[in-house]
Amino acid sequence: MKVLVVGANGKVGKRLVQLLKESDKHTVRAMIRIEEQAEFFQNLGVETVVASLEDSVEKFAEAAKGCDAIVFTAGSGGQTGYDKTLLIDLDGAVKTIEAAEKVGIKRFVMVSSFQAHNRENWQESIKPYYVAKHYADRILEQSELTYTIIRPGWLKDDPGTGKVIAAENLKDGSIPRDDVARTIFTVLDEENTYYRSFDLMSGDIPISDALKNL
C-alpha cells in the first residue's frame, strides 16, 4: 500500500519513512511542513509533499490522493504554547481524518500519547496535551476509518530493541523511537490490529508476536 506519513520530519516519523522507503510491501509519500525540510526525502528517494496542519481540509485531501493508508505521527512540540496544541495535535489531528474520508482512505494509524484514553493517569503538567490526544482519538474511533491508535510510552533515541509490550492498559514505561516506527509499520497490515489501541512500551516479546497477542 503507499503511505503518506504526517509529521514525516519528525523523529519517529523519519524512521517510518526509511522503513516504508526500505519495504517491498510499501511505497511511501512523506508530508512535510515547509520546502526546506524536503532535502533529506530526496536523498532517499522518497516522494515529498508540502502542507501544513494548520491548512484546510482540502489541503490535506489533496495531499493524500493517490494513497492507501495515512499514518499520523505529528505534534506541536514541547517548545510551542498550547495553542499549538490545539491546532497541531487535536485539530489538525481532526483535519486529517476528514481529509482521509473525504478522499477514501481507510487505513488509519495514529500515534497518540501513554495513557491518553486514562484521564486518571494524565500528568498534570502537560494536561491540556493529553485532552488534545484524547479527544483526537476519541474522533478517530468514531469515525468510519479502519484505525489503529498506538500509544507509546516516554520516548528514547536509544536503539531499538525489537520486542515490546502492548496492551490496552499499561503502567508507565518508555520505548525507543526505533520500535515505535517499527510498530506503525507492523501494524499497518496486521489485521488484529484493525479497530483497536493500545498502549506500547519496550518488554521483551518481538513486536509482530504482541500485535498478534493484543
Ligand code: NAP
The other form holds:
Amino acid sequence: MKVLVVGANGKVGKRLVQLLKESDKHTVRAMIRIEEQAEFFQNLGVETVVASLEDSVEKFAEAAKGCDAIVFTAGSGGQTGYDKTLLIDLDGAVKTIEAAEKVGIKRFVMVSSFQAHNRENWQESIKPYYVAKHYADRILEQSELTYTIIRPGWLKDDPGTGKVIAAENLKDGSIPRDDVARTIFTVLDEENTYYRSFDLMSGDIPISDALKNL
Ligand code: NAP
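Next up, the form predicted together with this ligand. The previous block was the form predicted alone.
Everything in the complex follows now, all chains and molecules, and the chain you saw is the first one.
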C-alpha cells in the first residue's frame, strides 16, 4: 500500500514514516507543512508533499493522488488557540476525509483521542479539543471509507514495548508514541480493524494479537 501520512513531521508521524519506509509491504509519502521540513524525510529517502491543513480540499486531493491509504495524525497542539483546534483538528481532518473521497482512496486511519466518543468522559480543561475529535470521527464513521479510528491515551516519549490493550472503552491511561505508530502501521491491512473505533493504552498484549482480538 502507498500511504499518505498527514502530520508526518509530528512525533507520531515521524515514527510511523520510518516504520513504513523500513517495511517491505508499504511505501510512504510524507505530507509536511513547509519545505524546510523536507530534509529529514529526504535523508530517509522518503517522498514528501507540501500542504497545510488550512489549504483547500483540492490541494489535499492533489497531494494524495496515487496513494492507497491515508493516515491522519496531525494536530494543532496545546500551544495554539481553539480557533486552530477548529481549523486543524476538526476542519483539517474533515477536509482530508473529503480529499480521500474525491480521489477514491478508500482506506483511512484516524488518530483520535481516548474516549472522544463519550462526552461524559471529556476532560473539562480540553473540552473543545474533544469536540473537534468527536465530530471528525463521527463524519469519518458516516463516510463510505474503510476507516479505523484509534483513540490513544496520553502520549509519552518513553520507548515502546510493543504491548497494548485495545477496546471499545478503557480507563484513563497512557501509551508511548512508538506503540501508537506501530499500531497504526499494523491496522493498515488488519481487516479486523476495518470499520472499527477503539481506545488504545499500554498493556500486556502484543499489538497484532490485540488488534486481531478486538
Ligand atoms: P505533534 O507532534 O504535535 O504533531 C502534530 C503534527 O500536525 C505536526 O507535524 C504539525 O506540523 C501538524 N500540523 C499542525 N498544523 C498543521 C497544518 N495546518 N497543516 C499540516 N499539518 C499541521 O502530535 P503527536 O504527539 O504526534 O500526536 C499525534 C496525534 O495524536 C494528534 O492527532 C493528537 O491530537 C493525538 N493525540 C494526542 C495525545 C497527547 O497526549 N498529546 C493524546 C491522544 C491523541 P508541524 O510539524 O509543522 O508543527
